[in-house]
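Below you'll find only one chain, the form predicted alone, shown as structure tokens.
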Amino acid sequence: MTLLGAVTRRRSYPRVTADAPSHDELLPLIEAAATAPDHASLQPWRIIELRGDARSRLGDALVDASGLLGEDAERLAAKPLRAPLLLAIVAVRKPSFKVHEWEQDAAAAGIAHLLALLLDDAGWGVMWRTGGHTRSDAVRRMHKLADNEELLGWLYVGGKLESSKPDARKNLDVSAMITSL
């Protein structure tokens, strides 16, 4: 398949399997998606697993954020328990006169973008996540980040569910899109 084929087909998948890749399966992934536009070669991004309990420590992050109780916490916290691997994305701002913040997050938006389609063609079910959320302190402090990075989302990982059907992809009139000076 080319790789118009690959970007075409991809879809996000909200439900998947308990499967996930392993930590060695997910690095040479990684390395093929670290070669994304970098300005300056500054690698301003990191990734971090969840698996297991953390899925469930991000869930309990969640709920401290929001505020919520009873049943409408119980629901935002399972949220993380839908997939079996959560792949956090992190923009690691760096001192640079040349190379501005959100150059450094859109390097690290490439990252989980070109990431997120090398999961699909190996064969797993992915969904970028975000949320309202995402850049709380409670969900900063349990991702334990530092002061220069910032929370993009997870990547939701997990084996294809056979009879579920991705989501539909809407036909886009790009022409709309496109401009000329």
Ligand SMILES: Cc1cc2nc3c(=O)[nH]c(=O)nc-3n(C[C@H](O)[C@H](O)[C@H](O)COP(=O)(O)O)c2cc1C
Contents of the next structure:
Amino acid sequence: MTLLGAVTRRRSYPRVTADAPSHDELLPLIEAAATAPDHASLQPWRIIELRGDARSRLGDALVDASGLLGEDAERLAAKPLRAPLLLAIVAVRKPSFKVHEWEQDAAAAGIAHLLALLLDDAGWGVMWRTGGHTRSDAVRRMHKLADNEELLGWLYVGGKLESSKPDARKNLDVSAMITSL
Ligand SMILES: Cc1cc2nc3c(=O)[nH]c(=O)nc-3n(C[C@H](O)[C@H](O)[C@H](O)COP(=O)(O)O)c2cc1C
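Can you now output the form predicted in complex with the named molecule? The one shown was the form predicted alone.
And the full complex, kicking off with our chain again.
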């Protein structure tokens, strides 16, 4: 498949199976994603793997941040359990006179998009998820983030569930989004 084909075929998988890539299977994909453009090669990112019980601890942190109780809290706590593997994408702002924080965040987001594409191409179902509590103190603490770090969300990863296969993408008309000066 061409790169153009892989990019246009990729869709987010909201529901996935319990299969997940191992740490060793992830490494070459992350290595490839890390080749995304990165001004001054600051490597302003890192990835945290959340599997098993770590997903429940994230659910607890989301509930803590939300203040919800009862069934609403239970529903929120279960959200990270929707995939066997969550890859937390962390923007790590490095000291630099030349490269502003927003540029470093853009580089980190580029790596996350590339990783999602590579995982999809390798046969895994992926969905980038965020939510209102992504940058809450409770979620920060749970991920043990340093002061110079911010979460960009999580890639939810699992096996592609045929029954939840997203529809083929409609042709996007991007002409109105391209102008000239
Ligand atoms: C930064 C970011 C955050 C996202 N957060 C969510 C989310 O919280 N919930 C969700 O359903 N989708 C989320 N998405 C996925 C988009 O909804 C999805 O990419 C979009 O619906 C288009 O679907 P596609 O990826 O199949 O083209 C997020 C995507 C990005 C890039």
